[in-house]
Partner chain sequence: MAIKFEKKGDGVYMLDCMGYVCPHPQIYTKKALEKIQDGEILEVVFDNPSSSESIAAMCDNSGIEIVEKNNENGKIIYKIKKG
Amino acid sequence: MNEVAIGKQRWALGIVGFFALISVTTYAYNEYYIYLSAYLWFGFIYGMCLQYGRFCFASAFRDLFAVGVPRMVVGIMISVILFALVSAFVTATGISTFHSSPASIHSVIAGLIFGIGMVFAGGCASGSLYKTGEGNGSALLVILSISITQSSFVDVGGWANKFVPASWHESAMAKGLPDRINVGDGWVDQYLAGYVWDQPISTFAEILGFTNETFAGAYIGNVLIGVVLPALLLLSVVYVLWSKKGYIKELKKQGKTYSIADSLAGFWRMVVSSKRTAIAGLILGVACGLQMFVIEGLRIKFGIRNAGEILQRVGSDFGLSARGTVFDPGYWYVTTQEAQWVGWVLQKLGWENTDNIFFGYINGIPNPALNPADWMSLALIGGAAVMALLSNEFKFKKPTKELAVWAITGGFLMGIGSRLGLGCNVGGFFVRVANGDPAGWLFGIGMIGGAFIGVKFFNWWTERQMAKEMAAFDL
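Form predicted on its own: structure of the chain on its own:
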């Protein structure tokens, strides 16, 4: 083994050792920190899985629409189904941390904006995190752009209030929010309290008349009807439109004719065509379900319902929401905690962020060093770095000016889409779909449409630039 490889292994070991040291020392200081460490180690697992399987939603749809490669779409559906199976067990036992989201056309529109942005940026929210762990400078710019956009967008008021429908304003003002929250002074506040909160909230199980915390509700309503059948339908469309032609050509070369049995064989071959992505999807799906189980178990152990109570107990109540809470989803989530990073910094610099709904009423802006979800995202970057170092795929990549522009623009759109849809490709689609939330599929429909538009625009732009360069060359 050469010195370079040994050096990378040492760096990987150092990262693991650093996270282990944090877990041990903080637990020794106060046992409540095990709650944050749980987030940390699940984030670490997510990072390793994402990097190992090159798991990125932007890559999935870009590869599908641009070159007809369905590998990543298949991997995503595998992980969603596996996550659904595990989370259904957790739900049936009554200890799930998941909560459904309001479902309406806003989810589709938000997904559309997010989908365009992730193609422009060259990575989704979770994909940009793991690529940052590989040393990709463009991915880091995407994360910064998403974070700054979100934290600024949620506090937009003034001129933007001219575009608030009267019905939104009236409904928001009637909610009786605390005086500290200036709900009538922000566009996003009135959008949330006056429109989104008025939309229906349910799961497929509840729509079918089941209770979520039953076998029938969890497995028949949410998993079978809400996840497996739609996922199989989506994969069937992918097979017919992108994989079938190639499979038929192979059969013809062998002198065979295409039959119904071959349809099933071709479909199955598409599903298992990438073992690496499938393995990553399997571990990712199981880990996501287990995190819900572990976090709820810790909440029961400590007698809490939100990490805000833990922060109060350890003497760090700065940045708590008006309800005494902080962002504490209990499962894998991306983008909200990154917005909190920037929101906390801006608050320290004098930008009042505690009077809007996003920070001041729901998520808070606690010290990043004591924010559970922050630990998860930072550990995700670390886990991806470890896997990249061990597989010799870590390399610092400085973005070009063009890539930087695309990264910032894409991050800007993803930031807006995330806040309008109350989540990104993970929280807005992956987690919701796996838990039988119709809003997840609505966001996903928009995200797929946005990715298609993004790919078409990107191709047009590339061809336009090449035409200009060729014209200059001819001169």
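Positions refer to the first chain, counted from 1. Definition used throughout: the rigid core is the maximal C-alpha set that superposes within 1.5 Å between two forms. Small disclaimer: the values here were computed from a predicted structure and weren't measured. Compared with the form predicted together with the partner chain:
- Once both forms are fitted on their rigid core, the CA atom of residue 25 lies less than 2 Å apart between the two forms.
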Second form
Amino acid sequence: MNEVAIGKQRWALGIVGFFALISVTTYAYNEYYIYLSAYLWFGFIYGMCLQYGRFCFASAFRDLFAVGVPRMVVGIMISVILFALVSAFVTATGISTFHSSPASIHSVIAGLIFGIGMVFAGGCASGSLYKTGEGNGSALLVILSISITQSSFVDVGGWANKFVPASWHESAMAKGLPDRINVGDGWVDQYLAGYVWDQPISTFAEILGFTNETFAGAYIGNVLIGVVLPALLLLSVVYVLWSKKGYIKELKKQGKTYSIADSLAGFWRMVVSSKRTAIAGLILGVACGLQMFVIEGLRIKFGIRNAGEILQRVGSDFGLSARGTVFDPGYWYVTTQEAQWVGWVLQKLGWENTDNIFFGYINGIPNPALNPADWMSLALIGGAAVMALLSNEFKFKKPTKELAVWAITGGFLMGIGSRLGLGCNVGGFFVRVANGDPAGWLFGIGMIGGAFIGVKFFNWWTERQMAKEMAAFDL
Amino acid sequence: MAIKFEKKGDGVYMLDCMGYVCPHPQIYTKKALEKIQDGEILEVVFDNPSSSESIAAMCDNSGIEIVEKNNENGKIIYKIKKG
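What's the form predicted together with the partner chain like, now that we've got the form predicted on its own?
And the full complex, kicking off with our chain again.
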């Protein structure tokens, strides 16, 4: 092993030691900090898995449409099925932290905008976090762009109110929100309270007449009907359109012909074609389900329903929402905490942003140093860095002007999409789908459409660049 | 900085995607492979780890062989033989 590799291993050890030190010292100071540490270590596991499997939701349909590679669609479907199986157990026992989201066309539109953004940015919201852990400066720019866009977008009022339909305004005003929330001023406020909150909320279990907190509801309604069957259908389409041809080619090389019986073997070949992605998907899925279990267990232990109570108990009540809460999903999430830390900074700089629904009524803007979800995201970057350092893949990369433009534009679109869809590829799609929420699939359909449009644009751009570069060759 | 495409020798081309992030390396690799002839070699140089998995899967799916893989402290070099 060369000196560079040894140096990188030392850095990896240092990062693990740093997080361990945070966990131990904060726990020694006050036992409530274990709640934040639980988020931290799950984030760390997510980071390691994402980096190991090059697990990026952006590449799922982008690479399928752009270069015909189905590995990431497969990885995500494996992961979502595993996550669904574990979280169904948590749901059936009645201690799930998950809440369904309103479902309507807004989820598809949000997914579409987000999908275009993630192709432009070169990574989804979670992918940009793990790539930042690899030392990628463009990914860091994407995170900054998503964060600033979201925190500004949720507070834009004034001129933007002109674009609010009267029906949204009336409905929002009738919601009886606290005086602290100026619901009549703000496009997102009126979109949320006047439109999104009026949309139906359900799960596949409830649509089929089951109760979520039963074995039949959780496993038949949410897992089988809501996840396994659509995932298998999606994978079958991907196999027929993108993977089957390669398998037939391979059989021909061996002097064999393709028969219907080979379909299953070909399908399995596609599933295991990228072991790294499949393994990462498997571990991610189980870890995501376990996080719900662990967080709810800690809530029961401390007798709380939300981390806002923990912050009050440790003496930090700054940035709590009007309901005394802070963002505390109880599962993997990415974008809301990104909006929060910028929101906190802007608030400190004098921007009054606690009168909107997003910060003031739902999520709060706690100090990032005490925000459980921020601990998760920072540890995700750390986990990815450790994995990249151990596999000699860590490298600081400054973005070029071209990449910076892609990153900022993509991050902007992802920021808008995630706020319209109440989540990103993780909170808006992955977690929802795994928990039987139809809104997750709607967001996913939008993301696929967005990836398609993004790839079309990207192909046009790269074709131009390539033509310039190859002009000197007779190819 | 931009991508670089060079002829290194008879039937051997080099595509330099250093500094580029997803999806640039895999898309440029696909486009370069479409341009060169069967039997020719494309040497792709990149430093975006995520692209390595996508390029390998793309070649595997299209029946194209990666004859050599190297990682020199984060600088990844794939030699791909078309055909």
